[in-house]
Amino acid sequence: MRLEVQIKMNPTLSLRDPEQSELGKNIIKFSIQLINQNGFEAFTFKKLAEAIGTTEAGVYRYFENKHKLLVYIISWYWGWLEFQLIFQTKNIKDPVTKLKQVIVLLASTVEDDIMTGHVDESLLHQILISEGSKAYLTKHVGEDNKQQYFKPYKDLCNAVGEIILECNPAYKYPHSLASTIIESAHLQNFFMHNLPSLTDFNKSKKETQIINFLNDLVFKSIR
């Protein structure tokens, strides 16, 4: 019998539980899947409802519209990275080693995970760095910081920084450098697949030269 991870989500995200269903967890799958292939922009509750063999209702009963659908897939990815990154550090004790693999965890090509059956982080992880911003650059940001959507975004940020004290408890910018590595992390991935004369990467090295960047920048930040 396979375990699977258990990401805990903002129960206001959705209407009804997706974990608890056949259909919250294709909701979830197929949505996966189309926002990969079409975009957000382009991704419907129809066209969902359609891929899932279901009615638009059935949708709608579990989320009130596809931008709560979003911030949902994104902090589900934001909270199974945050369990990866306490997962592959447990056993370290050296703080720069530590950091050292959070970089590389942060920066690297994500493989689809077993033990979640009904989510591809691979795909999520492709998402993330095309679609991710829109979750939060809304203008009613301010509202849903309030009702606690990015807060396993803040909790992996959180994470890191303590990581980036445990290497020098006199740094003054912890949660300023730690959201600096996770967006550039994404961002130069994608300024490399699509404005490639933003970035200093060829593709065929992308992880090593992101990661050797991010390495840079934040141990000669931290010094």
The other form holds:
There are 2 protein chains.
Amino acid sequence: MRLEVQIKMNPTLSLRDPEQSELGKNIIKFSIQLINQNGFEAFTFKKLAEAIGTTEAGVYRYFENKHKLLVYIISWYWGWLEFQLIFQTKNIKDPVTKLKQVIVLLASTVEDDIMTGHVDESLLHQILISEGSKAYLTKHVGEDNKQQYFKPYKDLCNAVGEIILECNPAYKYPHSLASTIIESAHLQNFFMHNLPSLTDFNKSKKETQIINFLNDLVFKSIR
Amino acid sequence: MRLEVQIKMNPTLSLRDPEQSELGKNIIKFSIQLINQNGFEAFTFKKLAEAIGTTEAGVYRYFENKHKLLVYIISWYWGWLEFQLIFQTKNIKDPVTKLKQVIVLLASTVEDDIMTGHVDESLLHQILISEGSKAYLTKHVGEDNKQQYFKPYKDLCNAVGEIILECNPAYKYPHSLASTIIESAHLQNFFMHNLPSLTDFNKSKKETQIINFLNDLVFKSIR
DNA sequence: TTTTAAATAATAGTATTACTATCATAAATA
DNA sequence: TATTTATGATAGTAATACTATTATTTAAAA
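Please could you give me the other form, the form predicted in complex with a further copy of the same chain, since above is the form predicted on its own?
So here's everything in the complex, that chain up top.
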């Protein structure tokens, strides 16, 4: 038996559901590759179309513009990550153990999940580190928010916030701490690789260092 | 007597020093206004030239491209902020009081500093919240770093890190904590105004809430 | 004061980007 | 079989991100 995980996406993000056709799946697959390779600024629908072997117009039938495509794949990642979170902490009763597991999940490079055919999660994780904040750092964040584009991110943040509260129901900033560690996990990773003097991590560039830092930060805060 | 603060800038960021001419000062002044109004993505040298009353070519004589201009004004801000930090914590001996003062400085909307003629720091602060991370979240961060473009940011981070160490010489992550609170100060501000459910701040949208959160985070961490 | 250099203004031009529109064809569905 | 639906191929447009050229003004050096 072959299991397939389907992340439920906001239908207004795309003009038609990319999961439902080969072309659509290729758009997602090659977008992840190209954004990862050249960065979001250099990414164009023309280059994407060439990589897939279709035309620019073909891509525009799926996504209105490249920003919505970025928001789509990022939302997909947050949705997938929340699924992983629920799955991986399922049988853990102790909230502290659970929260530690969550931090590992947030700060580790994921392996490509074979249950999701056309999506390479390890590349997506890299995109989140380098491009993630560009999804919301726009002048139209308000409208995007009204369209619920950030719901998967908020849901994940909420889920983490709830585990924080399980650890210490009196802690005053569960959501702010959750969003801070989610963002910090990515940012410290980016800094470790690109601007290491902004961190205290050694040249090994092992992610365990980020995990240790976040554990220290979180458990002293909520203790 | 009229005092003027001059922030020393990396000369390779601009083709000629914008502080040395009216046109140059206008480029900085109107860039800050326009980026703030329409966001960095919608900002173009053509619109900037129109706003100033010069031509596109005129702007290109000062800056190679809009990214370098962004890095310039952001570097200027970090340089100015480090100056503020040194100035405002000058006579404070107790490192804890000093660190608290730093957190206030990082998380508060600055007032326009009359000592810096053509730069409106309160607008710059807004730009840092919304566009700050775009300065380094690029594929060419490595080359930019080699050119020392991020030195003012690193210097500030170091200065904050040193105060953290004064509070607790045994704390293991002074730089990572410094970069985390600097970024978190901006990010929580952005979330408070645009995606409030990612925070625990009430509708008053007062910055004291962010300060309280950061104080809680920092002093529990280093205590 | 004159000469010379440097900065600016005015204009034009190019490749690329971010789309929109049209029409033909192939594949799926009723 | 008729008909909707998705794709392919091609064209076209306004805006962006520049580069180049030439004339004019301003400032510094001789």
